[in-house]
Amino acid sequence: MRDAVTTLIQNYDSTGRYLDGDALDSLKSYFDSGLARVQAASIISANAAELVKAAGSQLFQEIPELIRPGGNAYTTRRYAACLRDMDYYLRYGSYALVSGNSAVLDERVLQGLRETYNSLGVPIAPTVIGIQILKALVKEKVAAAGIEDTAFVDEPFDYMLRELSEVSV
């Protein structure tokens, strides 16, 4: 897993360039937000079960057919698998949040996910809604902890949403 620093340096090294003003500004921004990123990850870690449970409850209130007979979260096994997957998105989202790099999401969560879900008949749209709900809940928790600018929280969740929402035409 790479972080924002190693990715930036690798990109400059591969082209044989010194770090320029843009690179240094990017590093400064990353380091300036470092404490908030670590605090947010700590908040996620301490509240993960609560966040996943709340996101699942909200998702099933918004799309109740998921838990009705024939729905993709009907039966205890499927319901548990849905919450397990939400926990994966939250955990890996927290890794990407701290590292400032979404590569871990590709490596550990997103590669092959669409194909797997399609082969199992799992609809992508409710997954996207669940991740949106998780994002909102995390931002609420982070803001409640006194972190004023929560925009950095959007990065990993928005990345997952974009990747899962893309449709080949």
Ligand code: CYC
The other form holds:
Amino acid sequence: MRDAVTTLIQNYDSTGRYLDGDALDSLKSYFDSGLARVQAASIISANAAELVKAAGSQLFQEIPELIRPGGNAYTTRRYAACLRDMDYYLRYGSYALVSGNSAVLDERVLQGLRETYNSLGVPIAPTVIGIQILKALVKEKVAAAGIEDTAFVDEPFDYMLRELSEVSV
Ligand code: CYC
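What about the form predicted together with phycocyanobilin, after the form predicted on its own?
Below is the whole assembly, all chains and molecules, this chain first.
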């Protein structure tokens, strides 16, 4: 698992270079956003259950077919699996926010996920909508806590959205 700092050092070390202006700019921007990243992660931790529940409700309101007979989230087992997946996206998203890097998402969440979903008939498009809803709810909470620029919150969620949908968002 890597973070913004170790990834950068690895890149420079592999070519035996000292950190240059670009490297220092990118480190500075990571450290400057550090406090906000930690605050966002703590807001997510403190509200995780509520965020997942609200995102699930909104998703099933928008696409009620999911929880009707024949829908992929129909039956309590699959309904629970869907909320559990949303919880995974939120929790790993919070790790990626703190680390300023998407490696943890590749390694722990996204690898093989499309194949698993395809083989189980879990529909990707509604999953993408679920992650978009989560992202919006997290951003609302982070903004409500007084963090003005919440653009950095988009990064991990957009990354998962992009990788899952394989289209640019
Ligand atoms: C199932 N979701 C699964 C499975 C995996 C994941 C591996 C199959 C095994 C199981 O049921 O537990 C996902 N597992 C993960 C992820 C990680 C992991 C991401 C990384 C930590 O370890 N169905 C819908 C909605 C969507 C949904 C659109 C919720 C957003 O209609 C999710 N995922 C869903 C459902 C199942 C599932 C319903 C059960 C499918 C089945 O067994 O028929």
